[in-house]
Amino acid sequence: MIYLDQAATSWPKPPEVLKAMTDVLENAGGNPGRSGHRLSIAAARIIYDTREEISRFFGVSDPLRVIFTGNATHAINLALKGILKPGDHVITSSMEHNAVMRPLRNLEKRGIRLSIVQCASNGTLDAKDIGRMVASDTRLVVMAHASNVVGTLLPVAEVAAIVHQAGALLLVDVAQTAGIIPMDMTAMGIDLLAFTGHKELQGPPGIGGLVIADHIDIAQIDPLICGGTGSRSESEEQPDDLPDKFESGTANLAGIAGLGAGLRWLKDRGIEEICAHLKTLSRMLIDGLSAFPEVKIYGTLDPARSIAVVSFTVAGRHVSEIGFRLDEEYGVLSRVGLHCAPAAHKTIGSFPEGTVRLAPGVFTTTEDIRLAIRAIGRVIRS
């Protein structure tokens, strides 16, 4: 089996990331916070050790600022519905993720005024048209660093320039780029940052979070969910300080002791190793593909302007077809169809159909590329 859809889940996980899983469930299992029994600080160290390990991860010097959710899409939720009020002016790309464009367009019944801006076809942002949409009431800008679609990376750098002059706020979806792209939060200029754990950080489903740069106000982002928390609990008033204020409920424990192990296995592989690994995969996706005169290649076909997630079609094939085919015949694993993502597809001109998305990983060889490029070359041709 050649597994080529990383971009959604990566797998298989590292056998570290498994057996600190098991451990801390064997050996930790308390409720964090809750007690003052020894599991329960056993248990609370594992929290704390993983979120120093994610403040450090992406250039953070208060581990406290390190909000632990269920996923990306609940850290961008408690980001947009934690700050945008009615009458605020929010901005985002056109190649968004659901997880983006489904709370802003909730947002917007409410009293939110929303402008996307219009990518490329290939998914490139010119960072000016942001600035052309900036407006008094500007209160926040939504990105991805990466589009999950064609891999296409976003000026972050230059939208938080133009951002904060209008002192407004920038919020980063790096779903796709944590782990396969060093990062910086302060060098950057992301004032929020929103991860999940499940993909190239190498942990389990059911973690992320939300990291909050050192100079934000917190009394500015009201939590999403209140409730227990370990803290103040003569109170039944949500506690104000860090991280209480947005980490109401038990914590995901086993998933966040997987997700550490995700993050030392990462540093002790290097990511620039890793990323240099990925560009050369996807050099050879693009390359393969392109002897094809029947496909269409979706993106900017430049390993060095995107991360290895390569989008494509096949004249006269649905795509379904062909993933099925792949699946089936080959044991090759892509992902067809629209990808969560439609507004993207509508910028580069692939819906309704979709594509068929081709995503390798760290532990993807270059011999698995040739085999599915091999495979592709017959599903198409027979």
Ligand SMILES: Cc1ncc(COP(=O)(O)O)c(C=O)c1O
Given for the second form:
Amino acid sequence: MIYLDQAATSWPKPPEVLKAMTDVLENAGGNPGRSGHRLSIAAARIIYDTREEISRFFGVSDPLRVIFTGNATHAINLALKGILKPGDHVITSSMEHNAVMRPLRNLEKRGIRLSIVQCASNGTLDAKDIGRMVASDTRLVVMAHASNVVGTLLPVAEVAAIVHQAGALLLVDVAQTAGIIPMDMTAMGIDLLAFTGHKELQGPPGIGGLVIADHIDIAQIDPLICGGTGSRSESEEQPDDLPDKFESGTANLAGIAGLGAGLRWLKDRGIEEICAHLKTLSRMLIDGLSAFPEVKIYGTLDPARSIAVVSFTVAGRHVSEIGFRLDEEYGVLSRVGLHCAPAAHKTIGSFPEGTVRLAPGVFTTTEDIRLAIRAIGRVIRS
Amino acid sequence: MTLHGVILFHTTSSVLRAEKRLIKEGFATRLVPTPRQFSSDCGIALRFDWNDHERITSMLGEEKVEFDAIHFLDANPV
Ligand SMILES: Cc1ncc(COP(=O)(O)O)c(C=O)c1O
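Next, report the structure of the form predicted together with the ligand; the form predicted alone has already been given.
Full complex below, order starting with the chain above.
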């Protein structure tokens, strides 16, 4: 089997991740921050240590500014709904996942003005187009670091400069890039960063987070969910302390432990090496697919401007048939359709049919790619 | 007999953050359940050797480590 659906979720997970998850449930099973006994403290330490690793990983100095959530979707909702108020203006790109688009459409119904910057058909965004949309009431710009449909990288640092000039905030969805591109929030000018644990960070599903830059005043962010935190229990009001203000309810201990192990595993492997490996695989995929005249590949076709996510269609054939036959006949697992990103498919011109998406990961080999391309050739020629 | 003090915090995360800084400075500390007489809160607090009281207080202040309160733990071994 050749798993080329890493953009949906990474698989297999490093054995260290599985071990960390079973270990924590076996040996540190207390409720973190609720009781004072050793099992509760052991659990709290694992969570704190993971917070610290994440803060270092993304380049913020205070670990308490790492807010754990269920996934990127939850983190994006927390940031958007916590910050935007009726009358505010928000800008996004036309390449966004529904994790961004749907909460924005929902907020639009509540009196928030939404502008969507049109990206080029290869998925690229001209930062100046954001500048043209910024107005005096612009509160926030939200965008993906890279598209989950075509892998195109968006110019985060350039947009950050424009956004800050206007006195607005920048929220970046790094669901697709965390773990494969070295990242420093401070250097990139990211104010709020939403990540998910189960993709290239190598963690399990059900854990993600919002990282809030050191300079952001958290008084401007309302919690999405209120409830028990184990702190200030004498009060019936939600506490203002970080991270508790945004973390009500018992934490996903096993998920956090697994994510921590994933981060350590990535550090050992080296993100730079992973990044280089994926560029090689991406180049092979693009070159291999380009040899078939009936295949149309979307995106920049340039591994220097994209992550290793390659989308294609085949003239006169349904993507569902291609995906199904790749799986059934060759054990090549892809994802076909709209990839939860209708706006992105409209932008690249593949709506409503969608594309076949191939996304290799850190465990994918060059031999896997050779075999996958041969399989694709056979499927489209028969 | 060692006399102890205890530092109270509002959140578990801030206790653990402070604990790491104190350990890094070489102070002997221990996490203990928050003594009920000091707080209605559940959770954990940071116990330390009362002899280090002044040095710890000034270090917490200098490094802007947020905490709730510092108390002497008289005849109240935990
Ligand atoms: C760009 C992008 N944003 C957000 C998400 C949502 O991630 P999750 O489902 O883990 O919340 C995904 C993945 O599906 C994604 O690719």
